[in-house]
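One chain comes next, on its own, written as structure tokens: the form predicted alone.
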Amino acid sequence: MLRVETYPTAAEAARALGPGARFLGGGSLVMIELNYGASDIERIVRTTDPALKDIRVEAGRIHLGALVTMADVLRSRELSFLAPVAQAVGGPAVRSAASVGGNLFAPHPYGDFTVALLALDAMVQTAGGASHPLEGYLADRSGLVTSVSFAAPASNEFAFRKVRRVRPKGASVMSMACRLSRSAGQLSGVRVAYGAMAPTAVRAKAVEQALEGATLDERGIAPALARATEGLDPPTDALASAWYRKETAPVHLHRLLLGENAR
């Protein structure tokens, strides 16, 4: 019989996890598994730790508790730059449950919020106090996530784009996010991330290299567009083929970088 265990702190919940146990955050992923009769889940572990719902800005860094939902993001003035990302996650019912921490575990072709966090160079904090760069954490996704944090972007530094066949809440054909800092008119510290172009969200490092030191105009971004999918092996699924993703990625990258509306 399925057992539900509730703990007052994230540390206690983390210690309770093990074989046959699954952590329940917002439930948008775990409940699907349970509804489809997942036989490997024997225990549900949850926590009422209020710290996991925190949204804080300290010393120029934004801290989001793992149980902050997409709906919470949409209500926060400090997170207005992330509103288009949160809005792209499902419909209202999903956004009221889907959490920041849970999104790190969303299977392809989901996980749009993770794409944004990767472009923001987010750090992942796990129970016990360990801190991991998000890119490294996505390689094995071990440890109970308690929060994520990142440097707050300046105005107009961050952009997000989602391509989907079904609106308003279809899964991603691809998603893209970027953080473009400028120094003396040239780009620096560039971060570009893709979703639905690999098993998890992934940085487009060839694009980043091509944009470093470039100007943000047609001529400046041309080398990056030529390398839009370099080093990537996009999947084929029911939404799009690998060929289609590779062919259209430069078009959507162009629109992301220059702020053009979808059409």
Contents of the next structure:
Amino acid sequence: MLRVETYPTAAEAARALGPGARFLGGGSLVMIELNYGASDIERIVRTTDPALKDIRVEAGRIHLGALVTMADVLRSRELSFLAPVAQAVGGPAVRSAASVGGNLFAPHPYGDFTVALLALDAMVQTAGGASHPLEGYLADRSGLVTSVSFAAPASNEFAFRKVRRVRPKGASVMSMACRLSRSAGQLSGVRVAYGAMAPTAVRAKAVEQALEGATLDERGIAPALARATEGLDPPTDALASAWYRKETAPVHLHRLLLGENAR
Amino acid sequence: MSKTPVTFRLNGEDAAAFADPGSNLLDFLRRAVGDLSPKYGCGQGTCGACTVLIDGEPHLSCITLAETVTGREVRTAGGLANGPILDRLQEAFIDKFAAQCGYCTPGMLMAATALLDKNANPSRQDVIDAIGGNICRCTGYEPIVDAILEASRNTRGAA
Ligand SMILES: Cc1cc2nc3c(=O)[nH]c(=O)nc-3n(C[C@H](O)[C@H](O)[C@H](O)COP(=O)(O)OP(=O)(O)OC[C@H]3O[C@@H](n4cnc5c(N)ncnc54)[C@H](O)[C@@H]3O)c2cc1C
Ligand code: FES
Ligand code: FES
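Moving from the form predicted alone to the form predicted together with its partner chain:
Everything in the complex follows now, all chains and molecules, and the chain you saw is the first one.
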């Protein structure tokens, strides 16, 4: 028989997790499983810990509690650079539930917010206080996430794009985010991440390498476009084939890097 | 099966009922509370027919755990009219022929209420975004968008 357990702190909720238990964030995915009779869920574990709803900026670093929703992100002035990302997740009523923490676990083709976090080199904090680089965390995704944190990008350093067939909402054919850090006019330490191009959000490392030391113009980015999908084996699904994703990725990467109206 | 008592506000009044463990807010409102205005379309967050407001925000009641509304304010399409006097959105939906079979209408009305409560002067694009999670198989959406814009004009006129 299903049980719902609500704990006042994340630490207690984390201790309650185990076989047959499922943590409930905003519930936009877990509730679908329950509605459709998920037999492997025996206990729903949730927490009312207010720390998980925190949005904090401290010494240039942004901390988002795991239960911060896309709607919360859209309301925050400090997070205006992330508004296009939060806005890209579902319709308004999905965004009222969809949490930052839950997005890290959303299966393909979901996880658009995670793509942005990956491009921002986010760290994931789990209950107990451990901190993990997001890229590594995505490989095994275990433990109760309490928050994510990342350095605030300089203005115009961050960009995001989502390609979809159905507007205004619609799942990703692919999504892309980048942080275009510069040193002396040249790109340096750039991050580029893709969604819906692999089982989880991934960094486009060949693209990052090709952009190192380049200038942000047509000539400068050409080698990166040529390597847009190097090392990737995108999935085929109802939205797009692997072939289509590979063929069109350079076009979208081009627009991500140089702006919507480029070429 | 042990049930959970849920006390909350529904359309401005105190409400209380027992929720089955793990039940969603849509089932809870319809079966335990008796408010049949939110509709079941898909049970997976994709159609918007079950949209309600929780503390003023639009939520899909089919993918909301019922007991999470404890102590909160829930609004449904059932609470829009004041007795025989229809809400301005309901009036505008009639004027603009924005309901045919009517199945999507309660969800559309609540998505639109969420919009007009925070933006009294929405653009056409704002309206399209606000109902972006709500599916209508009958009207082709244009009459619904027109109705919401008309309701926003009526509100401004009345203010
Ligand atoms: C109609 C619809 C449209 C959608 N569109 C999009 C979209 O465009 N883009 C997109 O990215 N997603 C989309 N989603 C998927 C989903 O809404 C989001 O990914 C959301 O961010 C998931 O968060 P949640 O809090 O609702 O997750 P939940 O359903 O609460 O949880 C999802 C999974 O994550 C685990 N989990 C949640 N929080 C934590 C935590 N803090 N620590 C550890 N584990 C945790 C849960 O145990 C569960 O396994 C859509 C969903 C629906 C129903
Ligand atoms: S019944 Fe809730 S979104 Fe379809
Ligand atoms: S009026 Fe029939 S689905 Fe909208």
